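In structure tokens, one chain follows: the form predicted alone.
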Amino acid sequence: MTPEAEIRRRIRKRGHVTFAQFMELALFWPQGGYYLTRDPVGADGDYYTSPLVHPAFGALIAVQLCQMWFLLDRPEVFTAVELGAGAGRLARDVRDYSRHLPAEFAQALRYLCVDRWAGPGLDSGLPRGEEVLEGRITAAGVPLRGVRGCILSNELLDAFPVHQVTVHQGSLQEVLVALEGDTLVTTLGEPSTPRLAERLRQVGVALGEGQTAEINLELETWTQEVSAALDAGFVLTIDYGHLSPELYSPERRRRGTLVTYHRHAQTDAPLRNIGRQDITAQVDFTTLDRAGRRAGLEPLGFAVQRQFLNRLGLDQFQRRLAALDLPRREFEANHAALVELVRPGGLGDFKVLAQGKNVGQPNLWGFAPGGPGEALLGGLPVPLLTPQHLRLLEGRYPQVDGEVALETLWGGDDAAEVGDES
């Protein structure tokens, strides 16, 4: 039974389903759900992510993990758990670049991939025969305990099913999916749970008449699971989204943030191509921060990806690239990819949230001026594109302006701050 057939069956039985139920089935139904039957990333998929754009992303994550290892007093085993690891591209790049970092860190690093997707391909391109890569777990949650290290994710939370709500004639209504004859349609009804109104109240948001918004009720459960898995260490979450006042702004987000992608085109038609297209909504980082505090995770830093990568050394990689005397074609491909990682309006505007448990309040390199410093970065090689990464200038992807001024990409102090509970 396809996702669409199951959705129709449930609607005929119950009269409607919430949008969160619809999205869960479209993305994760075992028989044809979007994320459980394919690798959606890359030329043959529907979108691309930072790890696929350039190995510098994984290299700098490795640098940040190395500092976290230092802060934990250099344990003999430092476990990096990547949730939503997909085909393992980030795992590969982190492991590859860790060889250039202190030998004790490379030896201590254990990298574990966790994903709901059980299809082939996760291990392709990963180092083989190495004890430092523990392997994969196929699971929806976080089935681990006693982790000492870092639990990280990149573009995971934006795929969590969301409820859609709107204000109609002064009252909060939920967007439901129903059938009109044989056609799937959206309609309005009473909220399926009081938690929807409570979430808006908690973040101090009052939606305007006719405004649509998405609410991810799974954030609290996910945060609790992450905290329960972590004995001591860090949580690093990278995704696109905003703090609540911006996310729910009636002026800028009147229609919400839900989008769909099919073959690298934004279609914004969730009731079509069910099970064959991505459905995603931006992350509420205010809720993620507050849920973390309640679960024992203290906020350690919040920044845009552009600033986070720059403070870890991406700007140095960019400047040193020209000195490598690469063939012009290779230089342009690498330059374009590094620019794409920090491009305003694109990947550069993604948010990075760091949280800690039983580690105090350290200044993490990716969030503090000065970063890892020349003593570490000066001796590190510039990572270069491999055949496993995209060629943005050759594929059917948005063209990157390689002449964008560096001060636009890396200058200024534009990090946001996670709001206090008060």
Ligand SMILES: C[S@@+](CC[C@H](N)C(=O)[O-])C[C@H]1O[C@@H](n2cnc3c(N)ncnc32)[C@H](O)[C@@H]1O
Second form
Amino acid sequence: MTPEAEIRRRIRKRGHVTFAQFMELALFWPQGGYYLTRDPVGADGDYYTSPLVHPAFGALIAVQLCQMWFLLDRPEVFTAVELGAGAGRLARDVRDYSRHLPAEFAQALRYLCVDRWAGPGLDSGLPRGEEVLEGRITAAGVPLRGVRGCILSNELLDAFPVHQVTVHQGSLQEVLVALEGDTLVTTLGEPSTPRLAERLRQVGVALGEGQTAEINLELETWTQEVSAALDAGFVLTIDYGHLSPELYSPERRRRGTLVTYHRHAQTDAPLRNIGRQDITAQVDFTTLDRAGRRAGLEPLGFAVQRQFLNRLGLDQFQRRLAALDLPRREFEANHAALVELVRPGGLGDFKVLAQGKNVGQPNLWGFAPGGPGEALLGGLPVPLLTPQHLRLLEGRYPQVDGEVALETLWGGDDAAEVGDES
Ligand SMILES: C[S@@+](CC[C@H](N)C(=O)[O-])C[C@H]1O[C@@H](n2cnc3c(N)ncnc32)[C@H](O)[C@@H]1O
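I would like to compare: after the form predicted alone, may I see the structure of the form predicted in complex with this ligand?
Below: every chain and molecule of the assembly, starting with the one above.
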């Protein structure tokens, strides 16, 4: 039974499903759900993420993990658990680059990939060497306890099912999916749970008449699970989103942030291509922070990706690239990819939240002026594109028309600095 058939079956039985139930089935229904049947990232998929753009992303995360290992008093085993690891591209780049970091750290690092997707199997179609099969767990939650290290994710939370609400004639209504004859349509109804209004109250948001907003009710449970898994260490969450006042601004996001991606085009039609397109919404970092504090996770840093990567040393990689004497095409490809990772209006505006449990209030390099410092960075090699990374300038990705099309992949997010939002 396809996701669409299951959605129709449930609507016929109950009259409607909430948008969150629709999204859960479209993305994660075991028989044909979008995320359980494919690797959506890359030329043959629907969009790109930072790990595919340039190995510097993973290299700099490895540098940050190395400091975290140091802050935990250099344990013999430092566990990095990546949730929503997809095909394992970030895992590969972190592991590769950790070889250049202190040998004790490289030996201590255990990197586990967790994803709801069972992962690239023998007929996954992924190019050989692209998949990381070692240390992979298929699970929806955080199936671990006693972690000393870091639980990290890149673009995980934007894939969680969201409820959609709107204000109609002064009262909060929920967006439902129903059938009109044989056609799937959206309609409005009473909120399926009081938690929707409660969430808006908690983050101090009053939606305007006619404004649509997405609410991810799984953030709290996810945060509790993450905290329960961690004995001592860090949580590093990278995703697109905002603090609540910005995310729910009636002026800037009157129509919410829900978008769909299909073959590198933003289509914005969730009821179409069910199970064959991505459906995603921006993350509410205020709720994540609040949930963290309640679950024993102290906030340690919040920055845009541009600032986070530059503080860890990306701008230094960029400067040193020119001195490497690479063939011109290689230089240009690497230069363009490094720019892409921090480009305002694109990946550079993603948010990075660091939280800690039982680690005090250390200054993490990615959030503190000065970063790792010249003594460490100066001795590290500049990571370079491999055949497993995106080649922005080589037309290997025919659906993408260079810079302009890439703009659309991340929904034209605003370029606000974190400081503007707090
Ligand atoms: C947008 S993709 C990002 C993949 C990868 N992190 C990257 O940056 O390329 C989201 C991934 O999260 C996974 N996912 C979604 N919900 C999950 C959950 N509750 N637990 C574990 N993985 C989940 C999906 O299967 C998918 O692989």
